[in-house]
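First comes one chain, alone, set out as structure tokens in the form predicted alone.
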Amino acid sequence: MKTDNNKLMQYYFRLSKIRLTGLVVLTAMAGYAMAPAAFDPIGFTMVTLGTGLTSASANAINQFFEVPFDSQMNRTKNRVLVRGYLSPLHAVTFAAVSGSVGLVVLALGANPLTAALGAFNLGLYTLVYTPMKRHTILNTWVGSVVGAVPPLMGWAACTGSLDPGAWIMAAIMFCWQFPHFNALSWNLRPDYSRAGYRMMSVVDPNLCKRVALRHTVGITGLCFLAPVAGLTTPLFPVMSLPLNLYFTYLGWKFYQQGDSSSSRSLFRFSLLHIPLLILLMIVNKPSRKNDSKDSGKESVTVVQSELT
């Protein structure tokens, strides 16, 4: 089939997940602005590009891998690759170009360790997590831990090292995948079992019932250690609460039914759940009194030069 060269964008977005590489995006710029450092708009910019565009490339090469198997599910039967609007080269060489601007734009425009994170991930997502999904349930472990990297590399993006609030962001997004992607697969298993995928669902329903449980529990006791790490002010897991108490209800629910209704609720409510948080984060960042001290002092340097 020829490349319809009109909707080559709509093609490039498709493949990329473009919704999926959004919340890759949004959990990186959120691991930005939460750091304790200077905000920088380039510093910024880059890091939303190159996130955005290794992500592209990570679901580009995974799409290229599972087009026998996406073919065999109502879910994923209508891929650009399984209907053959783009050849499979057409679709390495976007990987190919997208994966290797991005990490340059990450290594340039932000550090080498945002790169080097950047890369793991890449590595992680298609390389280890695509040919897992075949083989072993321990796959959505590995893919929470793809989905936990984000944060971590916009908070390296902004201050070139890691330390304890990045790592509790990175937890709870690690968290909070396991709700999130265990109630969008259960109401999938006819789709993954007839492909070969070992999801969770599919292999041990009741497992992926407390597993998702579980998590919501977790993020919960997380957001309680924010303010220890000192991500937060004490008031965050105050006024998170409501919102996590309301999470691990619906995961309650989810544990105790196990049906499409009360799975598809956790899942719905899990697409609102991390921007919620997430803005609640940004909300209560604590005030950095040190850098207020060295503008203060750098306003009185200038002051007395200028005197002088």
Contents of the next structure:
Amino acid sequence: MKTDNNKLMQYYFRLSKIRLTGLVVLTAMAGYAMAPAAFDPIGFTMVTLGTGLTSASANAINQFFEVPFDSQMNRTKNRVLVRGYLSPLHAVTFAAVSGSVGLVVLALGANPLTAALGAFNLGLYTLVYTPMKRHTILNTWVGSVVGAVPPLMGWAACTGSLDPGAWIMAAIMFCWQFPHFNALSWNLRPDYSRAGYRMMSVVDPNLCKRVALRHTVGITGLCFLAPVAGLTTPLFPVMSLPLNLYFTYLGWKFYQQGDSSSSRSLFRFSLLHIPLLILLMIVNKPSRKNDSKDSGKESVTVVQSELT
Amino acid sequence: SNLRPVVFHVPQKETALQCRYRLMRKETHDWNQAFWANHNERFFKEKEDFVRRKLDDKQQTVDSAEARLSADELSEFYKAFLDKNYPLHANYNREWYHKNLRLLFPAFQVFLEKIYNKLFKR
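If the structure you just shared is the form predicted alone, then what does the corresponding form predicted in complex with the partner chain look like?
Entire complex below, previous chain first.
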């Protein structure tokens, strides 16, 4: 089938799962925003661009690997490779180009640590998570790590190192993946079962609900650790408490009812929860007296040399 | 089998490389079709059997108005089917990755050949 070149950009967007990539980029930007060093527009743009390209590459490879499975499931049967709008070689080439360019942009435009994190995540998603989905429910934990890395990348691009605050952010993102994905997967059980994907919702539904609830509580707790780690002011856990409590409440309902409506509510709110939480973080970022370009980096290096 | 039926277009002046590639693709496609058609048929049949048996246990016939299993009851079937077919899927996965990756090389050769022909054969 010939490739329709007029629609090439559109196909690339779909291949890169543009909405997911957009969210990934947003969390990386958030990591940059929360990091305690000066805002450098070039570095910020580079980490945004590099993360976007790397994520696009990862998603393209994922789709290349999963064509026959995607074609079996309602949610994914209209994907670009399933429908043959692009050839597999084309998709792999796209992935190779965007991945390498992305990593170079990260290495040169930000720093090697950011690129290393990007490369690690790219490998984790395509070579560990993707095949693992067909073998064990542990894939969800691996996938949650993948979701937690982008804020680390943004942070690393800003300060050049990973401070405790970065890890709190990553931990929150890690926890968020569970209510988000477990709720989504709840209504897809027939498709997952037939297509051969091993997900908690099919293999151990009770575990699925427990884990989702557990991690909504975890997020609430982690938000109280945020000021301790220097990520935010003490006002943040207070401001975010209503949001987190409601999220936990929906998690509790899902745990109790375990039906399509409670799962859908939890999933939908998860999409609202994380941008709002990030906004609250940014609003409650502690102001630092020396937050100017040179002295900001100076205090970071002073602290680093004191620790080594 | 839910796989999009593909007609493999045979260009008029197909080269040997293109022919070999097309046949490889066709073979993989047919193999996929066979697997999924068979697999899906078994899924729906076993699901029907499961529903029938469950309804029998609850002493309802399939056609009665309340004859529907809840999502929780069905989930027993989904888990059983997934677990039962795990070895089958593990084998299929291995073979699929192998075939999928292997197809990249002739695809690339065909691509190079096309460029070569465009540049040098006119």
